[in-house]
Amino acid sequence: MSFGRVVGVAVASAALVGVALGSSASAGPEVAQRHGQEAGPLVIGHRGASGYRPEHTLASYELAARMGADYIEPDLVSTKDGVLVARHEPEIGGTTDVAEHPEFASRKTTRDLDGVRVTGWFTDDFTLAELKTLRATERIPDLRQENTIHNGRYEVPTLQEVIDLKNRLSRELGRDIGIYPETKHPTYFQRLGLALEPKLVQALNRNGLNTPKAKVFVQSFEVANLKQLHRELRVPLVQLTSASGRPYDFTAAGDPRTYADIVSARGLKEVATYAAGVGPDKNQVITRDAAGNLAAPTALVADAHAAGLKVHPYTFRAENSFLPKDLRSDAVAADYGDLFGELRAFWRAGVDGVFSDNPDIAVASRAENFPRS
């Protein structure tokens, strides 16, 4: 391990001391624990704290809260029994032990994905029950190694069972833990018959959680159905929005727009028709020069908040691999690098919020940037 994933698991290793002890170390956790907008940006652990547990799990995002994160992010999927469960993605060969299981080989098969081609096994060809029988496993071992020592302990949790945790974290830690579902792939499963979105309006209701002051956000890539959903929900909804393409419900209607359209102020302001904030790739905020160096600030976050439309960029990591190329620490993808200086740069350039891997480097570094007065 070379000195900068050493840095970084110390600096991680810190701050869950600092939230046990309590001790001033514990700057971060210490201004998570107000709520709001009191708290200066918002930190989102992003599928938990997936930097250090196989993502979306029950460890993963009470990890994430424990941190101090002020919410945490299932990504959801429908089972074939149509129950929602946490998935990065509807197939699940990479992020469970499916491979393993000889009473399922039968059930790889060949999708089309949002027109992509994809092998593998789908969480709609399993029943709840049958995907219980499965364990959770780290989508990416050889950048997070140490994540893999995790592989075969958890199961797949439902939307019940992270609301279920959230109710008792926020009991537990004294503060609000909120929630910010993703629906993934929502056209797919609304051509399998199973629409993600009565499930979800269903299980906020249900839990009391479809009022304004619900520590809720609902986002997604796609617009169709968040204009559905903002006609059933009072919680705040975020608009998706990658670095390149379109909505897949776009592409499947034949409408030609794409996301750069929608980021753009006459998109934004359509948007804030519909939805209380956007979430771009971080790309979108900052931009890269040509040789991955982090460079200037896009018109994205003044054009979004003249729109009155709150900024969640993601996705916040500490490895090398996903940091710009002069704030990396070394050549060694693995490692560690300076995510305090990425994010440094976005809080100022006026972001709400942000998604990361990493929750506890993330409220350290909102800490350092929006001390409390």
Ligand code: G3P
Given for the second form:
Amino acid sequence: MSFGRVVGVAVASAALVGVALGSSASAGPEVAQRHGQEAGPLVIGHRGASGYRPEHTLASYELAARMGADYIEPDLVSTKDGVLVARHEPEIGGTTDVAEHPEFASRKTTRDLDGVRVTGWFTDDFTLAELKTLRATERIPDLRQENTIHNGRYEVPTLQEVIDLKNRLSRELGRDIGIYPETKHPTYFQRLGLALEPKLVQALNRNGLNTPKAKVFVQSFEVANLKQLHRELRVPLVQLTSASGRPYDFTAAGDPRTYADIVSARGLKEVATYAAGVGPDKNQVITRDAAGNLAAPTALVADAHAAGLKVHPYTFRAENSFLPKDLRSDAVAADYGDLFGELRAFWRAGVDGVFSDNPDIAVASRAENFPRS
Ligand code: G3P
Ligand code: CA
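What about the form predicted together with the ligand, after the form predicted on its own?
Shown next: the complete complex, the earlier chain at its head.
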């Protein structure tokens, strides 16, 4: 274990203790903060606090909120019976114990997922009741061995359970915990007759969250479904972009535009007609040089701001494996490197929020770089 890992765990523990002490004093029905009123940029708990718990579990989301994240981020997929649940992908072989369930062995199959052949088990082949018999497991156990002690402890949560959790924690912590749901593979689910968008709109309406005052962002890597949601939702939308390739709905429609086109000054102006922000790969905000070191900021932040868009890049993680080479602590991929240094560079580049698997570190970094006056 590196020095960085020890510091990271200590920060996590301190954050938990601090919040636990503060919560009893501040518990109450009032919520102090509303969308857009945070001091400094936003911290979004990416898949919860997935640096410390198996991703997309209630335990991961709860830890993120207790660490001070402004938002928790469920990726949404559909079950066979049309219930939205939180998983990174429709394929769940790597994030649940489904392979250990002999009763589901025959469900293993190969699907075309956005033009890629993927083999495994898919949420759209399972009813919610069946999914609830599974338990979450750590997706990257080689990098996050400590998280594996939580394997088998947590269910796959529904969107409603995530909303219920955020409501409960908002009351307990005395601040409004936001949700930042992502529609995963919208075209894939539309083709199956399990469109995600109507269920998401229903859920937000049912919970009183389809209002500009609600602390909600909705994100997607596809464009057409965001444009559709723009007509149905009153919450801000975020266009996600990758460092390569194009939105799958563009591919399906024969539209040659790429994510690089979307983050051009012209592309961003079009995004601003239906979204309030962009969620780029962090390498689209600050590039890396040939050696893999952090290089210079691109024009993305300035161009997005000129178009009136917020910028929330992903994903900020403490392990060396995910850091620029010059911020790594050693050659061990799982050891912690200088995430504080990486975050500092992105705050200076002017980003309006970050998705982080280590929300405690992002919150601490924000406090250092944006001291409250
Ligand atoms: O939604 C922000 C970020 O999570 C996008 O990438 O693949 O981790 O959902 P992914
Ligand atoms: Ca996501």
